[in-house]
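The chain that follows stands alone, in the form predicted alone, written as structure tokens.
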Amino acid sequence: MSSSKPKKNPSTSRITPGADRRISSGNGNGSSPPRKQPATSKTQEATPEKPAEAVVPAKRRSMYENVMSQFNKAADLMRLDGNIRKILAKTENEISVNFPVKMNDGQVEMFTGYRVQHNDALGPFKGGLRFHPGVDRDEVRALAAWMTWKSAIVQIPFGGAKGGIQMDPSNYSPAELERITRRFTFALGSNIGPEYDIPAPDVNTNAQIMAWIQDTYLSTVPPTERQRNIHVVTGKPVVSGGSLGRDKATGQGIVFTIVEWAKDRGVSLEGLTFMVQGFGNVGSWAARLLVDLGAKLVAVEDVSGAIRNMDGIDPKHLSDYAQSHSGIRKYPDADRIDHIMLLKTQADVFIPAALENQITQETAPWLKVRLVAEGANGPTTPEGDAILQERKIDLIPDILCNSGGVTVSYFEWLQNKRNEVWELEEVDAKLRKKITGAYRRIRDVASDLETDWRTAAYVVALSRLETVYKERGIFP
């Protein structure tokens, strides 16, 4: 990180945990440092050893253009009904709010927040909220569409939405983050609701943020209705109605897909080598769970830098170290490497669980792996996809691989509605059934249509949505 970045206070880092994006540490700062204006260049930041422009091209298609490119490829292949294609190519609602918040020093700062609701044909809108300087309408629009496809793939009754605030949470104290969160919730008003649009954690947000949203929303409904609205958000603390297993759900889903891939390929998990980019909630949990199955973590990258030890890295010890040292870069039991060296590391599996657009036309040729399991949203560009296919590197697409989070969010929502509490074993069993079922559907479609897995995943999602629209018709 650059030396101009305000120093973080480790004692408050638990408020906003490390992001699953390389460019944001996501730690709260209790010292109220000077404000910094969001800089678009941060979204292209690389490790200190390597300039950003060598990692991410200066000119590239937007995230939403990538989504539409993938959508159109699948729609053409399956010959999606033209009228339904028009509907799914557009978002239903796009909400933008500007709201003031008083800072600790008494000054008022203006924030811009977004909530994009892509489609609700299958059920209420569902999707995370992220706090990040790179948040804009195009990014949120793309993420909302991905949520629609994910829910359709794992066959849960949700639509797709996404939202966030354009800000760097590491610049604000815990008290300021709480006020920002509550004011954003109030500004969204009736655009969210337990049977309409249900937010969840995402980059730089966590269970604490969800608890603040829940409390703020419940204060706006009559007292007699509050207990019937606790499922307005998911990813809450367990004592506030959250589900056991939600913290590890996305990482657990990644591992379930890798297990199925290993079965299909006749690969043993014992001794399987893997590397992770992004060591926040998603990446760290995926690493822990894979190591528990006998795999070996050999390289890791986060916002602070990258490390490698071909003899193996203990992910639990590394996670504890990262929390107390604001990153992994100086971890004593591994060698420091740069971003390019990480991507060139020889391993069986690469789990990109950080920033989008990491596997590109420039970087895809560097990979020396058998499988890319996309823990992040959109880590591979269409050009990178083509190179992976040409090089016969298997890929489990993001809309399948990281769908564990929304699946367990559905379980949490359902438990709240039924006033039930499920044991962890039940949650894990139900999640495994959903993820493996989706994996096998996509595998079969990829084989039947002789296409790549990403396109097959889109076909599975679009087919389900097409069926719903044809059965229901178009009003009026």
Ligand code: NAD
The other form holds:
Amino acid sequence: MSSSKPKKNPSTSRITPGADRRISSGNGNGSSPPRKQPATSKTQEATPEKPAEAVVPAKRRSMYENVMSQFNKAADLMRLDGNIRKILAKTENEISVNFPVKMNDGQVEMFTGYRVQHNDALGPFKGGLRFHPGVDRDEVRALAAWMTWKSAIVQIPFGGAKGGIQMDPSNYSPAELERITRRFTFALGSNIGPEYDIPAPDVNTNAQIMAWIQDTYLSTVPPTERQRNIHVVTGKPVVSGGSLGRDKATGQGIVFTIVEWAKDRGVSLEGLTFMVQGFGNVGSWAARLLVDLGAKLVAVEDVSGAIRNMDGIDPKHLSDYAQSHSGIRKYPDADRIDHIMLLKTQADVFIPAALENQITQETAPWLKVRLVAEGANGPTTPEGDAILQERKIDLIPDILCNSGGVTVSYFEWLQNKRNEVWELEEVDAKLRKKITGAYRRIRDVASDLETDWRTAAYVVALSRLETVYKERGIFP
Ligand code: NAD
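The form predicted together with ligand NAD is what I want next, because the block you gave corresponds to the form predicted alone; please supply it.
What follows is the entire complex, opening with the chain shown before.
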């Protein structure tokens, strides 16, 4: 076993945001094309037999432009210091790696992976890794910036980063996926680390993938250092140092914010109807925890299609079904519907928990809900936002609503550093305190500044970042 850190992989480079040297759009490296075509960017009408291409990964607009539009609105409103505005409008480091992996048939395939580090003024870079055909520099930049705001909002000492590999993991065997993950980790080398940049799960990645990253990283540090480095990733399996409650943390955080909203609006959770788009980690946990409080799940969509039952769907049963049937589409206790019918379903709450750019100029007028609770990152475009406001539909913005994941990741990181193991009740109580505190801060700022909740959430985040930059000054 190696007793020193790996040399930086020659295909790894740090580049400045403007210097677009290594990253190209499209397939990235121009090598062998992915085995399956990425999802298209058109919403198609579906029949019950033929599911719609429900979620539009939306290469038609830049996600980073969406972030900047949200950022600029808040920065104008709060009169953010001009110099600090310049800093926060840029990412700090953008790493792209092209790396080879041997497939089961003996052929070598080239992959392109990214890690974008947006800002570390408040603490080490922190953010998930996504394995998806839609992953590219623009998407990862946007997701990294959202992580910076999120950590600032819940007041945890982390900055923002995000990463991923442009690929469809369903095309690969578990053994291939393991080799891809390990080779990507090796290619990133010392660009990640427990006190520097800490990955976590996101779309199509999970605790198993975190365990492979952890093991690969630990294999590259001296044996005497290994136990002091297990917090290089969060969202690990519990026995490998993960935290109790991390699997459900994002869904749990969403539910805590909905509980607060219901209190504020005098709405009872008993019989509250809701629908969920995306039934993976975030969507399925949010659904299960909300149903535990008496709410009724009436419609669900995942990559396989959409279903509806106004009498209620059992999320635990659906989750088990989805695992054994590659999705929810043929679930027997509900009707199959298309994407448009899902969005037009009458319900109290809509939880988008799949991908970005779902609530748009086109789709926002269709929603018949009182509240959108954003489980996904970036599900609403600026045009969609304006329509929701006009229609007086409440919105709990992503950077607050889904911050439960990074919050419990912080708890996991702390437990690892201190060699502690917290009970689930302790994790849940601490999470509740963090999320409800953030919810109330944003609610108060929205009211004081007479602005929408997304802008208020940005103001809360940017104020904290502005303070730290003013305290420390700009070197030299
Ligand atoms: P996941 O991979 O566990 O689940 C994704 C779900 O979205 C799956 O049910 C999948 O079928 C569905 N989906 C994918 N493509 C779709 C399509 N074209 N149409 C309809 N559904 C589609 O991912 P996740 O971890 O649950 O993440 C979901 C969202 O939540 C993402 O935006 C992610 O960035 C965000 N998020 C995740 C976490 C976390 O802790 N995992 C934390 C904060 C935010």
